[in-house]
Structure formats: C-alpha cells, structure tokens
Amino acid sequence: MTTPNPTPARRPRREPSEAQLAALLLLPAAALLLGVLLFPMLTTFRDSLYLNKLTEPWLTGFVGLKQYAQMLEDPRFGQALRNTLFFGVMTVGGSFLVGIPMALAAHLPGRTRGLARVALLLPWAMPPVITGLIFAWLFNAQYGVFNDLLVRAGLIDEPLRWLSTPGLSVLAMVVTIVWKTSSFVALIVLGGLQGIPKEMIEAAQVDGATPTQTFFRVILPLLAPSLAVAFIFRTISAVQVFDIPYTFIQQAPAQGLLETLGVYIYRTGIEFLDFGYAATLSVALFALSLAVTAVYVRFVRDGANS
C-alpha cells in the first residue's frame, strides 16, 4: 500500500496514500499538543529572558541570561535543587526497595489475588494532594496514629513532632512519597514478572537453586528492562514532585528542607508574582528532566549493545 495512487477496480472512491492517511490520523493529536502545550512551552523559554515581575512593573524588558546568572547565585535555588535531588534519590530508591517485594507479593497465586491487586492500585490511583493530606494526619504530632503506634511499641517515650522538626519532616515526606509511588514500580515489575516463562524458574529450581539464588540470578536479570522503564518514569516524576511537598508545607510552615524545585517555581510565580524568574527556574527543571532522560537513554542503549 505504499504506491501513491492505488485504484482498485472494485472501489471507485480513491483511497488516500499512506502518507496522507498518516497526516490525517496524526492531525488531532498534533493539534491538541501544539495548540495547548507548545505555545506555553515556548513562552516559558521566552519569559526566562525577560524581566516580568508584577510587584515591580516598572522593571520590564529583555535581560538575556541575567536571570540565569541570578539563579546560579540564588541560595534558595541551590537549597531547592539539593532538596529535589535528595528527595529524588531517597524516594526513587525507596520505591524500588518497597515496590519489588510488593510486585512479588501481588504475583503470588491464591484467592486473595484480587484484593492484593486493589491494595497495589490504591496508592497509585490516590490523588497526590489527598495522599499528602492523609499522611500529614497520620504524622500529626498530637493525634497521629504513627506516634501512637511507636509509643505503644515502646520505641519512643514522647510523641514526635514530625512535621515541625526539620529532619523528621524530611523523613515523613520520604515515607509519604515512597508509599504513593511504590505501586507504580510494582505495577511495571509485575508486568515483567508475568512475562518470565515459568520454565526458566523451574529449571533453576531443578538445578538446586534456593529461592534467594533464583531471585537474584534468574528473575532480577530478566526484569532489567522493566526496572529500567520504571526507573526513568519514577526519576522524572521525582524531579518534578509538587503536590505532596505542597500539602506538607501547608501543614509545616517555613520548612526550607521540604521546598522542592517544583514548589519554589510555584511560589516564585504565584506568591511573589515574579513570572520571569519563575520561567527561568522552570527551564532549569526541564533541563534537569531532560538530563535524567538522556543519561537513561544512554544507559539503556549501552546495555542493549553490550
């Protein structure tokens, strides 16, 4: 069907060529992406080169890379970047440590399988802002169930002020994000597990491998492609994390350690009304997402070649 003008005798109406058909089929998607997202994206790049602060409306105009220079010297940007990277490493790592056993548990046969699937999907489907609210409540200093369980277990003597103690608030946010995102890792790993032929596992068992050996020598290597996919999507979403830190900061004011790049961009634009600088920070965050992806693509390509 690659000839430009196929005219079957039985069909008087002219069929479109493959290229024409493709253009036609791609048109709605292109219109939606270009019409709604491309202009705002380009505007962000443009805005990053202009001063545009509503609180100082007399200061406007093209300043080139000045706001990028300002960003590099901005201690709050440095702090937000460090926080973002720290939360990224902790929560991506945490979601794999929790998500892989979750997938293995959900993969187990049995009558509880349906229930296990719902338990797996629930954190994934939960709105992030609601997850933030729920965990702020679980970590509540006075009435929080986590404090109560820890006291009852004899691990702490006094209730901890999770959200207003800097180190603890960071831990609380890591726990919350890991709870929310482990299911995502588990879902992708589950897909990988379902693709592993049963014979390979049986063969390992026949050869006398223990379950641990089977897991590390047979299952884990076969899961590598799934893990790579999960890793890249998790990393991008971790770098851009906004909703959960946003709700946590509402509950724990003035927590510099909880401010991620996403939250800093939001505050710069919406609270300080500095649209130009918010755009500059946005470009930096986009660049960070791209860098993460580029490293991953390289990693996967090298992995495929070796």
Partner chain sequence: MEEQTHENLSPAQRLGRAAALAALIVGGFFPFIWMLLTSLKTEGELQKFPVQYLPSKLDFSNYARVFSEQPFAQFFFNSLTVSLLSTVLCIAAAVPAAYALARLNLRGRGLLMTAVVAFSMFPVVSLLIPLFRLMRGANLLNTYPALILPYAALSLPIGILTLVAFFSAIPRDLESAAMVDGTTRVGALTRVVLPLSAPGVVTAALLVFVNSWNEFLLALSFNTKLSMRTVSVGVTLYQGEFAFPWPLIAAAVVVATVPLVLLIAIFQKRFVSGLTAGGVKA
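Starting from the form predicted in complex with its partner chain above, please write out the structure of the form predicted alone.
What follows is just the one chain, with no partners and no other molecules.
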C-alpha cells in the first residue's frame, strides 16, 4: 500500500517593504509627470536644434547649436535677461517685505484679523492678466487713481506719465507684481505662524522679551522652513513672469525696459513666428530656473548640515 506524497507547504507570501510600497504608489504619478513634463522638455530641446520660421519657410533643417550662438549675440536677449533678473530681485524682496506683515496682521488676534485675511486672499485669487490691466488703468496719466491721489495730497503739481516714462514704468510694474505676489508669501508665512506653539512665545514673554525680540529671536527662526519654501516658489515664478509685463507693454511705450524673458519668448514664437529660436530661448529660461532651484537646494542642504 502506497502512501500519498505529502503536500508541500506553501511559502509565506512576502509583503513588500515600505520603500517598495511607496515606489509602487508613486509610480502612476511619476509616469504622468514624465509624460507631462519630460516629453515637452525634450521636444522643445529638439526644436531648438532646427530652423522653423514660418515667415521664411524655405529656411528649414538641422542647425545644431547655431541658434544658441545667435542667442548669446542677441542684444534683445541680453536686455530681456537683465530685466528678468532685475524684476526678480526687486519683486521677490518686495513681496517678502509686504507679505510678512500681512501674515502677522492676519494671525494676531484682534478685530481686524478677519478683514486682513480677506485682503490677503484678494490679490492671490485675482488672475495676473486682470491685475495688470487694473493697475495699468490706475497708473494712467489722464484718469489714473494714483495721480489723482498724489495731486489731492499736494505731493505733485501735475499728473505723472507713469507708463510712458522709463523709470516710472519700471516702478509701476514692480509695485503691481509685489501687490499680486505678496499675498502668496503671506499665505505660506501664515501657515508657518499657525504651526508655532503658543507656549514658546509665552515663555519668551515670561523671560522679559519685548515683542521685537520675540519676533526676531523666536518667531523668525521657527519660520525659516516656511520662508524657504516661499522664497523658492517666488523666485521661480519671478524668473518665469509673463502676464503682468505683457499687459503693461501693451500700454507702455518704453517696452525695452519691461520686456522679460518670458515676454520675449512669446513674441518670438507667436508674433514673429520663429518657433526654432523661441524654443532656444525657452531652453535658456528653463536652464535659468533650474540654476535657481539648484542654488536653493544647495543652500538649504548646507544650512541643514551646519
């Protein structure tokens, strides 16, 4: 009599590790990002290597890095790059100078806190193009509100030509961008303020710290992560700014001082129909944004290790 072979014992099913599970869960999002981001980037770089100008359709073909050499010798590109960096420094700094007090006003208890939060959300929710059009009207030399207020206050004798005077047009656009973007900084800082334990502030007050000392020695260091996040996002958006400068350029004769790199790319591709050179300029803008991000990551990493 034969005995049946014993059924082999099943091996216990191995559960994926946390790292493997995280990778599986992130895989669909990663694939989507690669399709949405990587494919346009590679296509743009490929187009930058070819001539593709609709006004001269007979000039087509592979030119390699010739258009990059043309870009480096292009004075208009140099002017647009300088304008972009100038507006970036001025508007990023201004948005923090305005945004942090706005966040404090929306955070501290009082009767005006609700009004401050509503005022904080309004610039952030308004589309940039609408913001540019409204401020171009406010700065109008004939019927602008700002000139009327300055004349009534006795600060000027006659209306200023904000949009036709080179220096004033630059100032007007800086004010407009700061008004629009400071609310974003304020929202990030407000979130950081609400995460600070009240016990730490109360302990500083018990130790005799003044409100100024409490802010600079307790609150501001604890806001460093929030400020860092706001800084990188504001810097990248400042480098890529397009909407407000474009709307101002339609109203201002001094276009050269207001044309950013994003506006120059748009005009090269849409108005001049030079898609190959526009792709080259787009690659340069991407490289500038990538450089800003790399510097930020390096700075944050060094700060964390020190």
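Think of the rigid core as the biggest set of C-alphas that the two forms share within 1.5 Å after superposition. Residue numbers count along the first chain shown, from 1. If you're wondering where the values come from, they're calculated on a predicted model, not measured in any experiment.
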| said: Does Val175 move appreciably between these two forms, meaning a CA displacement of 2 Å or more on the superposed rigid core? | reply: no
